[in-house]
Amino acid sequence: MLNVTNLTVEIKENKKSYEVLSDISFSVEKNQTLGLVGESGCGKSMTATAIMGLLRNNKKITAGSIYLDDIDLIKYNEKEYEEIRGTKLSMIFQDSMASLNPLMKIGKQIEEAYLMHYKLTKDELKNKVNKSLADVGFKNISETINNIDNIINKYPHNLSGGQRQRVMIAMAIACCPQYLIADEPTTALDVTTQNKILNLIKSIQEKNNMGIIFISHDITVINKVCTHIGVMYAGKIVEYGKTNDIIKDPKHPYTKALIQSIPNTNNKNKPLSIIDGFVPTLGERNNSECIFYERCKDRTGKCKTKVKDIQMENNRKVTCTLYY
C-alpha cells in the first residue's frame, strides 16, 4: 500500500514560509486508482512531486509521512529515491514535450529508463525498447505511421501529442512498477485520442496489478478511471471517499460545484454553472477559517472557525461545518 498521512508541505518566498499542502492523507492499494481533481492551483501536482521525492530549492516536507509498504519516503535520500524511482514508484509527467529531452531520439530515452536499473547487452535493451513501445500501442508494421523502428529514431517534435504520451508512458511502465503517477495524462489531447490513452492506462494497470494515482482537473475524466476520489482546495483535501458515493451524493459545496459546473445537454439554452472567485494564492490563505469561505454559497457563521474533518460511513471523509 502506498499510505500518505497528514503530508504536509511548505514553500519559502521572499524570506516568508506559506503552507502549500496541509495535512494531506490517503491510501491506494494495488489495482486501485485514487484520482486527485481540483482546480488548478490546488496542489494535486505538488502533492505528486512530494511522493516522488522531486521537491527542490524552496520547498520541503514538514510534517507527515510516505510510506510505501513498509518504507517510509520522507527518511529517503536522493540516492535511496533514485533506486525506487521507476522499478516501485514511476510518474508521468503533465507536459511531455517539456518532459522528453528535445536533443535524443526517443529509443535513447527509453533505453535510460532500463539502464538506470539494469544491466543489459545491446540485443536486450533493443529487445526490451522493442516491447515497451509495443505495450503502449505502437505496432511493428512497416506500412504504418506506428512502426516501432520509424519511432525510436524520432526525436520528440516528430511525434504528435498522443504518441508523445505513449512514449512517456512507455518510459514510466518500462520497469513495471508497483505506483504510477499520472499527472494530467490527457491535457491538450483531443476527446478521442484522449480516451486512447485512459484505456491504455487501465490495460497496463490491469495487466500489471498497479495502484495509480491520476491526477486532473477535469472531474468526468477522474469518473471514468478512478476508483477513488480526493477532492482538493488550497494545499487540502476536502473530501475523500469511493468515486460513486461523491459523484451521486457530493457532500462538500467545493464538490458540489465542481460536478455542477460540467456541462450537461439537459440544460440547453442555460448558462454554464462556474464557481465564482478564484483560488486563494498562499498569502491569502486563513488557517483560522474554512478555506472554501469567500466562495461558498452554503457559508454561515460558524464557517469562520477553523473546520474539522468528518468522519462518514463507507470510509468517506469531509471538511465542512455542514456537518457537525
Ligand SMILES: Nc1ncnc2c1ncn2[C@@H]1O[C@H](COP(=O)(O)OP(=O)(O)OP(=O)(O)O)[C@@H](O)[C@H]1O
Second form
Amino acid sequence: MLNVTNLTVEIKENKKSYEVLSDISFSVEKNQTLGLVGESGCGKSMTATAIMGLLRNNKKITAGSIYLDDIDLIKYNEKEYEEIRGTKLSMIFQDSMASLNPLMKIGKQIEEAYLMHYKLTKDELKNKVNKSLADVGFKNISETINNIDNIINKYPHNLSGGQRQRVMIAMAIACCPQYLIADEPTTALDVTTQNKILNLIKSIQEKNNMGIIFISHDITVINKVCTHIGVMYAGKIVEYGKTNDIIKDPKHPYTKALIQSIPNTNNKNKPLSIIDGFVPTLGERNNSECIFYERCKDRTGKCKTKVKDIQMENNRKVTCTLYY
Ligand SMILES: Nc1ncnc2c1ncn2[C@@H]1O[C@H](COP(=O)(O)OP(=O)(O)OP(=O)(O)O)[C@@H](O)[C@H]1O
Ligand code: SF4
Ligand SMILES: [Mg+2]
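Could you output the structure for the form predicted together with the ligand, given that the previous block was the form predicted on its own?
Expanding to the full complex; the earlier chain stays at the top.
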C-alpha cells in the first residue's frame, strides 16, 4: 500500500515560508486508482512531486509520512530513491514535450529507462524497447508509417501529442512499477485519443496489478477511471471517498461546484455553471478559517475558525462545518 499521512510541504520565497500542501492524507492499494482533482494551482502536481522525492531548491517536506509498504520514503536519500523510481514508483509527467529530451531519439530515451535498473546486452535492450512500444499500442507492421522501427528513430517533436503520451507511458512502466502517478496524462489530447490512453492505462493496470494516482482537473475523466477520489483545494484534500459515493452525493461545497460545472449535454441551453473567484495564491491563504470561505455559497460565521475533518461512513472524509 502507498500511504500518505499528514503530508505538509513548504515553499520558501524571499525569506518567507508558505505552506503549499497542508496535511494531505490518502492511501492507494494495488489495483486501485485514486483520482486527485481540483482547479489549477491546488497542489496536485506538488503532491506527486513530493511522493516521487523530486522536490528541489526552495520546496521541502516539513511534516508527515509517505509509506510505501513498510518504508517511510521521507527518510530516503537521493540514492535510495533512485533505486525505487521506475521499479516501485513511477510517474508520467504533466507535460510530455518538457519531460522528453528534445535532442534524443525516442528509442534511446526508452533504453535509458531500462538501463537505470538493468544490465542488458544490445539485443536484449532492443527487444525490451520494441516490446514496451508494442505494449502501448505501436504496431510492428513494416507497411505502417508509425511502425515501431520508425518511432524509435524519431525525436519527440516528430510525434503527435497522443504518440508522445504513449511513449511517456512506455517509459514509466518499463520496469513494471507497483505504483504509477499519472499527472494529467490526457489533458492536451482530443477526446478519442484521450479515451484510448485511458483504456491503455487501465489495461496496463490490470496486467501489472498497479496502484495508480491519477491527477486531473477534469472530474468527468476522474469519474471514468478512478475507484477513489481526493478533491484538492488550495493545498488541502477537502473531500475523500469512493468515486460512486462522491459523484452521487458530493458533500463539500467545492466538490458540488466542480460537479455542477460539468456541461450538461442533454440541456445545451442551460448556462454553464462556474465557481466565482479564484484559488487563493500562497500568500493569500488563511489557515485560521476555511480555505474555501471566500468562494463558498454556504458559508456561515462558523466557517471563520479552523475547520475539522469529519469522518463519515464508508471511509469517507469531508472538511466542512456543515457536517458538525
Ligand atoms: N517553483 C515554485 N515556486 C513557487 N510556487 C510554486 C512553484 N511551483 C508551484 N508553485 C505553487 O504551488 C501551488 C501548487 O502548484 P501545482 O503545480 O502543484 O498545482 P496543480 O494543482 O498541479 O495545477 P495545474 O492543474 O495547473 O497543473 C500553486 O499555488 C503554485 O503557484
Ligand atoms: S466550512 Fe463553511 S465556507 Fe468552508 S466549505 Fe464548508 S460551508 Fe463553505
Ligand atoms: Mg499540475
